[in-house]
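The chain below stands alone and is given as C-alpha cells, in the form predicted on its own.
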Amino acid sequence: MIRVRGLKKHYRVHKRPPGAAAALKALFRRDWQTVKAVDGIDFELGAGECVGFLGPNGAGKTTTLKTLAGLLHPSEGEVRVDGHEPQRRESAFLEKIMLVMGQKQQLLWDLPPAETFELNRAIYDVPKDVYRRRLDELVTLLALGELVNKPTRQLSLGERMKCELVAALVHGPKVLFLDEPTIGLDVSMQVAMRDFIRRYNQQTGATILLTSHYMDDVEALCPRVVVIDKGRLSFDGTLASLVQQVKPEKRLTLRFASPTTRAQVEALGTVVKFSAAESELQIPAAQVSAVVAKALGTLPVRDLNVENAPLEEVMSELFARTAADTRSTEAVR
C-alpha cells in the first residue's frame, strides 16, 4: 500500500547570526545551508497495517508523512501510495488518504463540527445515504453525542480531536497519516481515542501511519515501528525484536510484606528503585528464573512482576546509540 525507496527532502535555508550588521549584510550577501530533513529512508506498509512511525524531534516523522500525503515533494526517490505518485495530487488518490495532524484543525471556530462534516461530504462527493450511516458509526464508536452540534470553540481540546477524526474519515480513506493524534489529551480521553484507531484499524482493513511521543499509543496500536532520526533510518521490525535488540534485560518489580534493605535487594540484581516496601530490578533475561526463585525464598516478598524495560528507556537508548554512531562518523570523516 504504501512504498517508500531512497527518499530525501532537503531545504537551502539562510542562515545569519543576530543583530543589526548582520542583517544589513544579508541584504547583499547571504550565506546558505543544506537542512536534510529526510536523508535517504526506505519502507513498505501492507495493506491494512497498523505501523508506529517514530523518533525525536527534527527527525523527519512530520515531513515524511506531508511527502506521502503530497504536500511536499521528495527532492529525491520513490514515493508510492496505493499505486499512485502522491505529489500528482490526482483525485483518485487524495480521495483514498488522509493526513491528521494533532497540532493543525480542519473544524471551523465558529460553526459545529456537523458543518465540517457536511462541508467534506460535499468536497468528496460522498452520497447522503452512505455519509449518513458512516457519520451515524462515527459519532456512536467516539460517543459524541450532541457535542457534534455545539459550536468548535465551545468544545475541550480532547472533544474536538475526536471531532478532527470524524471530519477526517466522513470519505472512508483507505489511508491514514496521523501525526500525534493524542497530543495534549488527558488519559482517559488518549485511551478512548486508541480505541477507536483500533477499531476503524479492524473494522475497515484502512493502513495507519501513525507519529506518537506517547509510547502508550505505539504499544497499544502497532505491532511494527519504523524508526528514523536525523533524517534516516535506524530500525524498522516488530516491537518486541526492537526491545531484545536494544535492552533485552527484563525488569523485576517486587512488593514486600514487611520491610526489606537496600543490601538484600541488591543481593539480587541491579536495582533500578528502591523503597523498603517496593524495589525495582534489572537482570538479564536468562536469569530470570533463578532471581525470582532466590527473591521468593530470601525476602518477604508479598507481590512480583517480570516485564520489559520501558519502551520509552527503550527509544532513548537507541536514540543514544544513534547519535553516538553519528558523532563517530564525523570524527573519522
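Under this definition, the rigid core comprises the largest set of C-alpha atoms superposing within 1.5 Å between the forms. Numbering follows the first chain given and starts at 1. Since the model is a prediction, treat every value here as computed from it, not as a measurement. Compared with the form predicted together with the partner chain:
Shown in the overlay between the two forms, fitted on the rigid core, is a CA shift at residue 13 smaller than 2 Å.
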Given for the second form:
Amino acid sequence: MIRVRGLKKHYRVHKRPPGAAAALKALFRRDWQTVKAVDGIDFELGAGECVGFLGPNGAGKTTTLKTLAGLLHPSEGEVRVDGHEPQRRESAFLEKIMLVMGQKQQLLWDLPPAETFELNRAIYDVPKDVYRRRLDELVTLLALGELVNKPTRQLSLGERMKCELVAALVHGPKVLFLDEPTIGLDVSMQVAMRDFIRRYNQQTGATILLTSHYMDDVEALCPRVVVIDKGRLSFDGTLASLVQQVKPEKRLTLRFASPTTRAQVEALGTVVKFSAAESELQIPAAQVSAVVAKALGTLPVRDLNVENAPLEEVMSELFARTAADTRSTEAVR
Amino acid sequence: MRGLGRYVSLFGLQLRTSGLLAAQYRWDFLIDGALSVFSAAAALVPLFVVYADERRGIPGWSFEESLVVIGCFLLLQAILEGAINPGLVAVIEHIRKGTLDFVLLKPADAQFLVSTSRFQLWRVAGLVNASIVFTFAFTRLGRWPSAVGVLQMAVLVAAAVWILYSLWIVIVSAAFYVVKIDNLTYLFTSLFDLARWPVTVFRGALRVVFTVLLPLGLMTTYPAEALLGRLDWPTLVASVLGAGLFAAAARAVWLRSIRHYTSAGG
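Got the form predicted on its own; could you also share the form predicted together with the partner chain?
Every component of the complex follows; first up is the chain already shown.
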C-alpha cells in the first residue's frame, strides 16, 4: 500500500548567528546551510497495517508524513501510496488519503463542525446517503451527539479533536496519516481516541501510519513500529522485537508484606526504584525464574509482577544509541 | 478540473458558508455600511476640490463624467473587498501557519478553493453607493447610457475583476517565498485607489505603467467611457484579451508557487 525508497527531503535555509552585527551582515551576504530533514529512508506498509512512526522531535516524522500525503515534494527517492505518486496530487489519490494533525485544525472556527463536514462532503463528492450513514456511525462511535451543531469555538480541545477526526473521515479514506492525534488531550479522551482509531482500522481495513509521543498510543494500536532519528531509519519491526533488541532486561516489581531494606533488595539485581513497601528491579530475561524464586524465599513478598521495560525507556535508550553512533561516525570522518 | 457542475455547487456551498458567517456577525452590516458611505465620501471629496475652480478639472472629462469613473471605482472596490480580498488575504495567513495543508489535501482545485473560501457579503453596501453616484452623474448629464454601453461596461467590469483577481493571486503567491507580504498588499490597495481618477491624469511613463502593468485605465476609465457611449470596440477586445493574459500568467505563477509550499509547523 505504501512504498518508500531512498526518500530524502533536504531544505536550504540561511544561517545567521545571533546579534545585531550578524543581522546587518545578513542583509548583504547570507550563509546558507542544508538541513537534511529526511536523509534516505526505506520502508513499506501493507494494506490494513497500523504502524507507529516514532522518533524524537525534529527526527523527520512529520516531513515524511507530509511527503506521503503529497504536501511536500521529495528532494530524492521514490514514494508510492496505493500506486500513486503523492506529489502529483491527483484527485484519485487525494480521495483515498487523509492527514490528521493534532496541532492544526480545519474546522471552521465560528460555525458548527457540521458545516465543515458538509463542505468536505461536497468537495469529496460523497453521495448524500453514504455521507449520512457514515456521519451517523462516526458521531455514534465518538459519542459526539449534538456537539456537532455547536459552534466550534465553544467546544473543548478534546471535542474539537474528535470533530477533526470526523471531518477527516467523511470521505472514508483508505490510508490515514495520523500526526500526534492525541496531543494535549486528557487521559480519558486519549483512551477514547485510541479505541476509535483501533475500531476504524479493524472495521474499514484502512492502512494507518501514526506518529505520537504517547507510547500508550503506540502500544495500544501498533504491532509494528518504524523508528526514525535525524532523518534516518534506526529500527523497523515489531514492538516486541524492538524491546528485545534495545532493552531485553525484564522489570520485576515486588510488593512487601513488611518493611524491607535496600541491601536485601540489591542482593537480587539492579534496583530501579526502592521503597520499604515496594521495589522495582531490572534483571536479565534468562534469570527471571531464579530471581523470583530467590525473592520469594528470602523476602516477605506479598505480590509481584514481571514485565518489559516501559516503552518510553526503550525509546530514549534507542535515541541515545543513535546519537552516540552518529557522533562516533562523525569522529571517524 | 472535474465536472463544472460540481464546482458550481461547491461555489454555492462556500457562498452559503460565508452567508452563515455574515449572519453571525450582524453588527458588521452596520459597520461595513457606515464605512462604505465614508469611503464613498472620501472618493468624492478630491473630485469636488479639483472641480471647485471652473478653470481647473481633468482635460477631456467634465465633473459629471469623472463622477461616472468614481461610480465604476466604487463598484470595483465593493467587488474587490467583498469577493476577492477576504479569501486571498486568508491564504497568506494559511501559508504562515501551515494550515494551507488542508486545502492542498482536498481533491479539488486549490486556487478555486482558496478564492471562494470567504466572501464579505455586507460589502454589497458598496454597490448601493456606486448606484447612487451613477444615478446622480447621469441625472446631471441629462441622458442615460445605451443598452450597448451598459453591456460593454459589464464586459469591461468582468475583465477588470479578472485582472484584479489575477494581480492578487500573484501577490498571494509571493507569500510562498517570503513570509511577510503585508507591505505588498498595502501597496496594492494604495495603487488601486488611483483608479478613482480617469487614466488621462497620468502622463509619460506613469501612463504606460497604469495602462499595461497595473491597468487602472481598463478597470475604471474604460467602463466609464463605455457607459458614456464613447468606447471603441478594439479597446474592448484588447481589454478582454489583456484580462485573459493576466489570468493565464497568474495561474502559471500560482501553480509554480505551490510547489514551494513548505507547510509550516510540526
